[in-house]
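The chain that follows stands alone, in the form predicted on its own, written as structure tokens.
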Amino acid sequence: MNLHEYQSKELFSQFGVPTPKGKVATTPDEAYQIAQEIGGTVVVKAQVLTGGRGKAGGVKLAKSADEAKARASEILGMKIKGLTVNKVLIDPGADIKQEIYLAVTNDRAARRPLLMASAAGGMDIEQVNRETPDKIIREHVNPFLGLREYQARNLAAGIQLPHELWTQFIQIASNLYKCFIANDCTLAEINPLVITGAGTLIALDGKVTLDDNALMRHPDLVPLRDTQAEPIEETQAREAGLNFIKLDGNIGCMVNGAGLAMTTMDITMDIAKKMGIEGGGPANFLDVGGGAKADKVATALRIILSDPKVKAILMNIFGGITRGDEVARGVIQAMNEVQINVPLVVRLAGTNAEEGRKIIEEANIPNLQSAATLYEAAQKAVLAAKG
């Protein structure tokens, strides 16, 4: 789940890391408001989940209220990577000296949180690991430690950061390690992290990712999600209890376990493949859970047709404590529930499974089709999407 950049500020200032004081406007009067309450020079700054705002003409200087009024009127309802703004932040103007990038990630490698900072603060991150790496100065963070001064010292050191500036840029470090960990976050990134020109140091933008899975943990931060940045199809699937990812091939796939799912996707795009089929391969990833009840499934179903590119739709289930038997039934009912114009072939392994697709063989449903194996499955669904 990703924070807008003022939600990001807002969290960053609840852990005592400096940010502007600025306020978030949906119409130009706002912003004009806003600018007036302020004074001097403003920044408005188009709120979208997505990066490249100034090079859109989302982040513009205003030099007074009435000009920051104009330059939201400009940006408000503009699109920006395909995402309509909706907001913009009025924060005051700085006075920059110089960029600093600072952040927070998990190293999945390293099993343990990862703290990287770069003196090429304002850049695009990935652009500097590719053509500088030696700019970014990173440190592991042992989590039963959690982020020790002499860490942050050496980040401060890695980037060449005035020495008056040190004692600053390690509060502002733990701080942000700190609301990284409270907050279950994956990412929280300032960049830039500017000194101005009275030597103090800032963060004017943020990003923070938080992890969806320990969202129960933080009932607070659930109302900040904007979903207007995620597939339709994404936010239904969160709202039934599914879990899905919109991807870019034609076979609907319906699965119980991620580990399962991710290789019913793999073979289909195998097969595909073989076959010289362009477009061939899962559209999606959905997995159901542990269970595979009628209402789940016409929940999965629905969702999976919404999609226009969608010629069939593979279904791969695996009977533990789930039966076949009680599977074939489900889809059955659920056949009868949602309207499926497209082939469908069902897999079931495990407990029961002979008798499930026996149900579904002597169902004699058009469009429905069992299989024995998971090959056999994927590959009646490619055909079938090839017509």
The other form holds:
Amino acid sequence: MNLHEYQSKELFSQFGVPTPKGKVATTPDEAYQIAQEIGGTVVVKAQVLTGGRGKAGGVKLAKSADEAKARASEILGMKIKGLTVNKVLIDPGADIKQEIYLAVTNDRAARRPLLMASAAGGMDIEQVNRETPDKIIREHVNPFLGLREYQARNLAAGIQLPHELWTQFIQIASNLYKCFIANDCTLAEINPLVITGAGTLIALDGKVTLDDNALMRHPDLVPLRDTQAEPIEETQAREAGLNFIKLDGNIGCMVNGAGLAMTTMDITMDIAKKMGIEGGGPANFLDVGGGAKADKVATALRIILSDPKVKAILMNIFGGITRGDEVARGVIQAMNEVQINVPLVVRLAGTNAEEGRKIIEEANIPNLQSAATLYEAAQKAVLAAKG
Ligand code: GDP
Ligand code: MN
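What does the same protein look like in the form predicted in complex with guanosine-5'-diphosphate (GDP), given that the last one was the form predicted on its own?
Following is the full complex, with the preceding chain placed first.
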């Protein structure tokens, strides 16, 4: 789950990372009010869950409340990388001397948190990483010891930070790390962390990604999710207790178990490739979990079918406690509830798979086919999608 800039900076601030004291507006009039309260130059910033807002014209300076209102009315409603701007953050303007990059993330290969700093802040850090990777200084953290002061000093030295700023920098790095750990983040990024004309450090931008699997430990963070800013299907799926991720292919996949879902996707992709079908392959990852009851299957079908690219559906269910006959009846019932205008191929394995297949064949529904193996099912689905 990604947090907006204003939410990320609020979280940073709670952990003692200095941030501008701004407020969020949803209308130009509110922007005017806030700019008036702040006084002087402000910056109007689009709040969308993507980077590169500056380049896209979503970050604008305003010298007065009137200007702030004008900039806000331009930015609100604007589209940045396909996302509509519904909110703007009004921050006091900063006097920027230098922009630094500072972030904590997980290094999965090293199996520990990683702090990264760079003097080339403000710009696209992926680009810096590609073109001049040695401009990024890295420190792995032993999770049992936490961030040691010498490590923060190494970062400060590595980015050639003026010596008088080291104490502030070490404090910020240490607090950012605490914030990262305490909230189960997978990313806590400040880009830019700026050196102001007055010689202080302040986090002008913030990006936090929370680990969805740890959210149950942070009930206070759950409401920060902006459901307007994510694909509608993903919201519906989460509410129905389904694990769903939208992809680019043309075959909707409905599977129980994450590992089986990945296998299903791989085989489908492989077959589509071998047949030379362009755009062939999985349209989504979907784990319906245990049970595969009719109402869950119906919801999953609705979500899959809301994607116009879907030309066939492949259902792959391995029965353990879940019984094949029960799944088959569930599918037929779900097909009564949901209008399905694309072919649906069902592959059942495990407990009562035979019975399940029989039920599907005897139902004699034109759009519904059964297959005995995953390979056969994927082949049928790919062919059906091809039309
Ligand atoms: P991003 O483009 O989505 O990463 O948005 P940022 O919040 O990082 O803003 C982009 C750029 O706008 C920053 O790198 C700064 O150069 C500039 N910027 C942001 N806030 C201020 C501000 O208060 N004053 C000035 N002068 N520039 C700012
Ligand atoms: Mn930024």
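Values in this document were obtained by computation on a predicted structure and should not be read as measured data. Positions refer to the first chain, counted from 1. Rigid core: the largest C-alpha set superposing within 1.5 Å between the two forms.
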Checking residue 360 here: with the core superposed, does its CA move 2 Å or more between these two forms?
yes
Tell me, please, whether between these two forms the C-alpha of residue 41 is shifted by 2 Å or more, with the rigid core used for superposition.
no
